[in-house]
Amino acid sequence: MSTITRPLAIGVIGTGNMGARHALNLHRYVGAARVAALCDTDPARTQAVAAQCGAPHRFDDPLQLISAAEVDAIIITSPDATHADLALACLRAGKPALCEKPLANSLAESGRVVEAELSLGRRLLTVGFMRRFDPQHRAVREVVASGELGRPLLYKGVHRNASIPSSVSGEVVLTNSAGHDFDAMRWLLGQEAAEVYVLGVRSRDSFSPETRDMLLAQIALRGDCLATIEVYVAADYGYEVSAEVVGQRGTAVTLQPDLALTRARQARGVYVPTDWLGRFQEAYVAELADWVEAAKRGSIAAGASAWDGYMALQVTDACIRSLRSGAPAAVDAPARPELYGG
């Protein structure tokens, strides 16, 4: 792909919360790109987003958007089950794509995406693990990489959402939410998981019997390091994420990005957002800016690769097996292909 000197023409597939956020961030904050096309099954939603970001083209069929001559690169924010097929279509079209997590709904599907990119011999896919661009997470990673803490001994991740539909199973929580935590663990430590043990509970009697909205994963990594990850998706009070690395000589933990201390109603405290969109706004803009510049140059974006998406699903798959069986499960760690820096 040759260098593109004009603004990169982006097509966004899916105009729900995440798709609308990406489209508006591109329009408002990433001058090197423009929103050229949108696609969604809801025409009214597509029209509303198009009116805000000035997208001139609208499609009902995502494959038509991908193949459209007026689209240089694609953002995939459609439902999880569509990600793998749309990523494969982008590879066939030879167009860069930023695919929201998860890369696929299953380990096998993600493997097919990686195989297709390997066959192509070019890295065109980036997976939307935006914590890699979050200033708080990046600061912890820099401390760990500096060696100031000594060898990492323990990773502690916390991931809380305010609410979920009452029928969501633990397996869906692992695939849809916990992938961010598995990627953050791998990225912060530079290590792969070896074994997982997952327990889950249902926090409310009103939830369906299959619901497991509080999950605790205990993980042994291959670098003689441990991890615990709590994912609680019905925490009620708001959305909050943290990551801590405990080393031989100290610890590093993400600070919450609070902008003000409020005193009101006989209380003193900080605001907790209701969802992830506001919490990671700065990360989303940085992620998009990096991805757009890489796509214009025909180079590799700094974000997570298809291989990273695949390895996050390796951990997810083992966690699902452990949750089902009630026993520890091994995590496969295949050799990283040369295309991905192996």
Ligand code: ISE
Contents of the next structure:
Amino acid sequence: MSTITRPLAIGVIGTGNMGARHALNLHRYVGAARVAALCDTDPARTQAVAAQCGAPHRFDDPLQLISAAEVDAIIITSPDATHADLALACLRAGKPALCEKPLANSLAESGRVVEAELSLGRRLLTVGFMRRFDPQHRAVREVVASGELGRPLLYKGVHRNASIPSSVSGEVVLTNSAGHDFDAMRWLLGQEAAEVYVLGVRSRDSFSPETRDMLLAQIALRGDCLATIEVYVAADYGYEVSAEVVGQRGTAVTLQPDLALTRARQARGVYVPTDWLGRFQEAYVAELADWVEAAKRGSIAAGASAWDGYMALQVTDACIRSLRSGAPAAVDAPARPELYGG
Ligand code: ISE
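Return the structure block for the form predicted together with this ligand; the form predicted on its own was the one displayed.
Zooming out: every chain and molecule, the one shown earlier first.
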């Protein structure tokens, strides 16, 4: 694929909160790209986004957007259950795609996507694990990679959402939300999980009995390292994510972004974002800019690959089995294919 010198024409599938933010970030901050097309089941949403980013083409059918000559590359921000099929369609079209996490709604589906990319023989898919572009997470990774901490012994992840749209099962939390933490753990430590043990509780009696909005995963990795990950999606006070690596000789933990310490109304404190769009805005723009440049050059983006999306779902799948059984569950770790650096 030769380098594209003109602005890359991007099609965005799904113009809800995340898709709208990606479209606006592209329009406002990524000069190497332009929003060429939008697709959503709700025309009012595409209209609202187009009014702000000037997308000239609208599609009702995502497959038509993917195959459109006016579209060079695709961002998939439709519901999780559609990700795998749309990623496969992008591979068939030979077009680069940034697929929001999770890569698929199940391990098996993600395996089919990886198999398809392996058959194609070239990497076109990037998965939206944007914490890899978060300055705080990158700073922790640099410390771990420097060896200053010695051998990592423990990863401690905290992932809190302020609220959930409705009562949510542990399986949904593990598939939709916790994948970020499993990817951050893999990426920061450079290790794969071997065994997981997951417990979950319902935070409020008002939630349906099957709700598990507070989950705790204990994980043994393959490098004599442990992990503990809290995912709480009804924290109420705000949106907060942190990651800490404890090594033989010290620790490194993500610091809150640069914030003011506010004193007002007989109180003092710092602002806590309401959701991921605010907390990770800098990461989203950096992720998009890298992905666009790579797509223009025909090279591999620095973000998470389809293999990373698949391996995160390996951990998710084991966590779901453990949550259901109440016992630890083994995590399969197939050999990394050469296409993905194996
Ligand atoms: C959402 O889709 C995200 O990607 C956020 O980063 C995560 O915190 C949230 O739980 C997900 O629903």
